[in-house]
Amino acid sequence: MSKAMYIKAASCISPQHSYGEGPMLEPLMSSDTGMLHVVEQDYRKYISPVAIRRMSRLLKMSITAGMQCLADAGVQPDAIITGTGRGSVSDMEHFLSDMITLKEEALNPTYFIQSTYNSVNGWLALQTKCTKYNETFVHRGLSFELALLDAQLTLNEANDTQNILAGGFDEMTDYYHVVKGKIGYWKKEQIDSLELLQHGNTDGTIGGEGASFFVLSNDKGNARAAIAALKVLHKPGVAEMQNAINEMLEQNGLVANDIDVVLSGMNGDAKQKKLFEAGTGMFGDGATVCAYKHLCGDFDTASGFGLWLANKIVSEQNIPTVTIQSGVRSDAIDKLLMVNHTITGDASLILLNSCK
C-alpha cells in the first residue's frame, strides 16, 4: 500500500481569486462567454521584465504559481513533476500562423520552443537551480493525476526526506474553443458560469484554464492535509466507478459514512451526469457534496484546481457556500474524496486526510 503524500504548500492561479492571501474565492468571478480565463497576477515578482515580454500567459501563470508554492513551503525541490493536456496552445497557434504567413521562411523559433510541453518545467528548473528528476506528463484529462502518481512513486522509494513540486497547467484560447466546439465540448446555450450545474440536462460544458502547484513530501511536519490514496480509471462505467470507490475505501479501512466531503468534478454535461451521480450518490446524507468546475471551467488539468480547493477545505475546515450542492457540512472535516470525470471519458479518485 502506498504511503501518504503530505501537502506542504499549494498555489493556484485560476479564473477565481485563488492566488495569494485573502478570503477564499472572494469576490466570485463569472462569465457568460462559454469560457473562463484566469485572474491575471503581477508576474514580475518571479519573472524578469526582459523575459516576461516573450512569455505566453501559460508560462507566466505557471512559473509564478510554482515559485510561489515553493516560497510558501520554504523548500528547494528535489524533483519537478507536472502534467498538462495541451501545453502552450497560444505559442503553438502563433508559430503555425507564422509558418503560413512567412511561407516557412525566417521563422522566429521562440514560439516553437515555448510551445513544447516541458517548457514550464525547464523554466522552473532554471529558476530554482534544480538539476534533479524533472518530468512532464501529457495524457489529456489524466495528465495531472499521473503527475501525482509519479510523485507518489518517487516519494515511496525515497529513504530520506523529499520535497517534490507537482502541478498541472493548461490555457484556453479563442481558436481552441472554436475547434473543440465543433465536436460538442461546449454548451450551445449562453449561460452564466456560476449557473453551469443548473443546466445539467443539456450536452456540453464551459471551457477554463489555470495553473495549480503543490509541494508534496514524505515528511508530515507542518502539513495540514495529506493525499492518502489516488486511483485513475480508464473510461469506467457506473459499476466500475462505484467498485473503484468501494475498493479505495476498503483499502484505507473506511466506509462511506467516514467521508465528510465529496468534491465532485461535475461539469454540467448531460452525457456524464450518470457517472457523477454514481460517484456522489453512494454517500447518502452523511457527506456534503461539493463541486468546483462552475468556478474554473473544464479543461484537461482542472482537477489541479479541484485539489487546491480540497486542500483549502481540509486545511481551513471551511467549505465555501458556492461549492455546496447538497448536504450540511459537519463540524470537523477529516476525510474528503475527490471524484473527477473528464470529457474524454477517463476518471480519477483522490482521498485526502486531515493532518490535524
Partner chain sequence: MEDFKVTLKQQIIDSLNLQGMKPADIDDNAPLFGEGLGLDSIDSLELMVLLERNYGIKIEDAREGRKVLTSVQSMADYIEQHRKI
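The form predicted together with the partner chain, contrasted with the form predicted alone above:
Chain only, nothing else included.
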C-alpha cells in the first residue's frame, strides 16, 4: 500500500480567481462563449524579461503556477512530474499553419521548440536548477493523474524527505474548440458557464483551461491535506467504477458513510450523466456532493483544478457554496473523494484525508 502524499502547497491559475493574494473564487467569473479562459496574471514575477518575450500563454501560466507553488511551500523540488493533454497547443497550431501556408520554408524555431510537450518541464528544471527526475505524461484526460501516480511511485522509493513538484496544464484555443466541436465535445446552445450543471439534459460541455501545481511530500510539514489513494480507470462502465470505489474504500478501511465530501467532475454532458450519478449515488445523503467544471470548464487536466479545490476544502474545512450540488454541509471534513470522468470516457478516483 502506498504512503500518503502530503500536499504542502497548491497553486492554480484558472478561469476563476484562484491565484495570488485576493479572496479566492471572488468575484465569480463566467462566460457564454462555450469556453473559459484563465484570469491572466503578472507572469514577470518568475520569468525573466529575456525568457518571457518568446513564451506562449501556456508556458507563462504553467511556469508561474509551478514557481509560485514552490515558493509557497518554501522548498526546492526533488522531482518535477507533470501531465498535459495537449501541451502548448497554440505553438503547435502556429507552426503547423505557417508550415502549410509558407510551404515548408522559413519557419520560426520558437514555435516548434515550445510545442514540444515537455517544454514546461524543461523550463521549470532550468528555473529551479533541479537536475533530478523530470517526467511528462501526455495521456489525454488521465495525464494529470498519471503524474500523481508517478509522484506516488517516487515517494514510495524514497528513503529521505522528498518534495515533488507535480502539476497539470492545458490551454484552450479557438481552433481546438472548433476541431473538438466537430465530434460533439461542446454544448450547441449558448449558456452561462456558471449554469453548466443545470443544463445536464443536453449533450456536450464547455471548454476550459488552467495550470495547477502541487508540492507533494512524504514529509507532513505544515500540510493540512494528503492524498491517501489514487486510481486511474480506462473507459470503465458503471459496475467497474463502482467496484473500484468500493475497493478503494475497503483498502483504506472506510465505508461509504465515512466520506464527507464527494467532489465530482460532472460536466453537464447528458451522455455522461449516468456514469457520474452512479458514482455520487453510492454515498447517499451522508456526503456533500460538490462539483467544479462549471468554474473551470472541461479539459484534459481539469482534475488539477479539482485537486486544488479539494485541497482548499479540506485544508480550510469550508466548502465554497458555489460548488455544492446536494447534501448537507458537514461540520468537519475529514475524507474527500474526487470522482472524475474525462470527455473520452476514462475515469479517476482520488481520496484526500485531512491532516490533523
